[in-house]
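For reference, the chain that follows is the form predicted on its own, supplied as structure tokens.
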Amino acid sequence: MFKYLFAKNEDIPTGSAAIYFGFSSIIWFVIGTGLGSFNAAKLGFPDFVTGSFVFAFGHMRQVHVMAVIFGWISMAFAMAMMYITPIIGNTKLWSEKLGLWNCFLWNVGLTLALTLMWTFGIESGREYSDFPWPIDLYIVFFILFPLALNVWMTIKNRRTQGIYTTNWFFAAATFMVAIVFLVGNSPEFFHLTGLTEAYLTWWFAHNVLGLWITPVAAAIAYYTIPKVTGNPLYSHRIGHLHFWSVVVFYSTPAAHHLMSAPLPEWLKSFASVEGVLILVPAIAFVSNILLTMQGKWHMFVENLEIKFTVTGVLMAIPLNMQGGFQQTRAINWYIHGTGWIVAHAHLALLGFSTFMEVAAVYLGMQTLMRRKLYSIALGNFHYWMLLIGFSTYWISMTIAGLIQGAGKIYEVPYIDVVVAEHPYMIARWIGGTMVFTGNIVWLYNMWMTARAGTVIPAGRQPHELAYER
């Protein structure tokens, strides 16, 4: 990477941006899962390596938040973008340089942050945005600006007539997420406090998820399913209506995170409301896809990228029945503050969202590189790995919550809940620590493409050769 930084823009390869961002989005997810995979050691092992405040878990769970937010997510989103964005609009990333400055940025500002977090300790103490203002500005004018701009570039010089539905969610969240980073983090900036600074928490946490990690994630598929199955979009004017019913619906006020708060009882229904109307792209979405697969099911079983990026979005329904129905009052008051909670935020990060930009980065990440995978048995171990690992996790997680609402409803002991979740714990800690092996696999399998991979001859793509041998 570094040979680039100075060089000029033409002279560095095209792709050379997304593929550092894929390594590096790997990298991280090795690094935010061997995290959680230690933090759910000591939540199964309460002895596990005690003594230190710098391992105690409520110092690194954020840790491990943050990195599979920004460091994997968020980098597996950018690698996406540049090498999605160019293909649709029929031309080249508009800055493969800025690119690779913003890959740079983005590597040097995360590990500053994780580091002053779990060695400092040094946060906001806002859950899901943690980091503290200097570095939340740094995130917002060196990591998300750069992006957007090379985003919005890219897709104003493209050299098609219109734009595709995944690039009308690549412009619109990139745009958005900049936005909920200023107004979120307000609190740190303004120093505003109490129940201002707790609806603006939530505000931020939710629609990191509402207007960054769904609608990217989705954007994803929209390009990754009619790409490999050679199908084309079953209905743009269905994509479109999921485009605007997630501004529209997703955007929500956030009060159902803080039912039990003195907020203004119009705004906890309005926003218990709309949660329920996040059914409306979820439905759009899932239909969508599902209705593009027609005629190449066995694509399914047979293609690493089809395998993956399905699971994601089959992953989208209950992930949305859950986040729908779990914001009305009925439900909210029996599972807020318990492991449900933990086990949706983990179905949406690591099972829908995750699952689509695996499957991105293993088809970018051969496509720029003129590289066939190098094992596809690998492949296969590391998705079966990451679902076994997964359901495990979530399964276990949501009868610990169940456990606990029950706990906290007929006044158990306090003490005799955390009894009763203990086996659920040891569940959670060996899906953890699963899908973290799986990872570890993946960046092997990933730097041996790289370095021995069979070239793909031109005018060939990596899913045609995928099964050949």
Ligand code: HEM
Contents of the next structure:
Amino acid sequence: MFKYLFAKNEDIPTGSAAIYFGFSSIIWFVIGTGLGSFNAAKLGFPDFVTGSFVFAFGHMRQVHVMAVIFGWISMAFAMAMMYITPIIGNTKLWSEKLGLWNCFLWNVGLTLALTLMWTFGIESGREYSDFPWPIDLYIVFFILFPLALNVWMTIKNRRTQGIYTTNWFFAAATFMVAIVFLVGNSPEFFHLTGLTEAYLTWWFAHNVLGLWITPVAAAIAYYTIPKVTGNPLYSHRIGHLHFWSVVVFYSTPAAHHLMSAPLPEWLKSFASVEGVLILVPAIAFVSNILLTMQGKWHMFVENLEIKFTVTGVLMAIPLNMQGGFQQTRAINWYIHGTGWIVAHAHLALLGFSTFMEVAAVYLGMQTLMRRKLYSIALGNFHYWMLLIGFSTYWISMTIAGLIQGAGKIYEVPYIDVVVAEHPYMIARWIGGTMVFTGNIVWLYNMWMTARAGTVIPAGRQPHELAYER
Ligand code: HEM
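Can you swap the form predicted on its own for the form predicted in complex with ligand HEM?
Now the full complex is given, and it begins with the chain already shown.
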């Protein structure tokens, strides 16, 4: 990378920025899930690595959360945007050089921020927006804005008539996430406290998921499925309905994260209704993608990228069903603050979103490096480690959450709840460690693809070759 940072843009090979973002995202996925596995071990085996504040669970939990959200997920998004936006517009990325600097400053900034947080405890104390405001501003101006500029200018320079659904989402999400960062972190800029701070903290957390992670993950599937199956998208109109209903219904119900807080009851009722209406974009997205698969379902078994993407899409069904009913007063008072919520967060991030990003990184890296995947067997091993590992995580934490909820409601002594949920804490650690292990194998497989993968002849696509075996 360093040799290209100071090169002329025209001397930088096409796709370089996306390739570096691809490898960075996989490395952060390994680091982030490794931290997750370590944290889970702390909850499964309380005597594991004690005696130093640096390895205390309360100290490391947010390092995990920020590493996987702003390392793995968001860098995989940057890779997908720099790979897909130019292809759809039948043009080149506006600036490979800006893309490379974006990648470099992103890695440096995130490493610095997490090191300050991990070793010195420098953080805001606000969940999901744990970085202190100077880091938030660094993220907006050196990470999000350069990314948005590169995406917008590439779309502006497109050599196609209209703008395809995926690029609609990419352009909007890069704009919306910057707004979310500036408004969501305003409590730190303006020293807002009390309920206002609590509400904006969860408005930030909710909208990082609702206006960044959910739309961009969906946008990737709108490209991967038609590209690999060869089927046109089932309906652009449903795509537009999905787009606008995400913006309207997803951006507003942040109060559903605070149903037990002393917020005005009308705000909670409004959030609950909006929270149920999130089913509109969810149904639009899932039906549009599954109908695009018509006649190509054999690829769900045979093709790695389709397998990952469709699995992620199918996870949107339990995710939004859960999301819809768990935020109503009737259910929320039981599951709030329990492992059920942790399970739900991982269904959204490690399930729904991650499976679609993994597919985009597999497809994008092979296409841009012009090399066929080194080992399909290792690719399938990765798929099953992620799916079985995640499922074990989700089921065990959902059960632990129900036990904790019952313990809370029926005032069962705390230690009895801890004992009852202990086997599920161990199961979660096993499941999460399978995910971590699968990611190490993935990193090896992609590294070997770059070094020794079969060269893809001009005019051919990796998924065609993979399909031919
Ligand atoms: C894409 C991958 C992942 C993402 C995006 C992710 C994200 C998150 C988020 C957002 C939370 C906070 C949940 C909440 O408070 O509601 C969390 C907590 C946690 N995650 Fe992950 N995670 C990922 C993978 C993993 C893996 C593989 C493990 C391994 C076991 C893991 C272990 C944990 C643990 C132990 C917690 C703390 C839960 C608690 O406070 O009780 N995560 N993660």
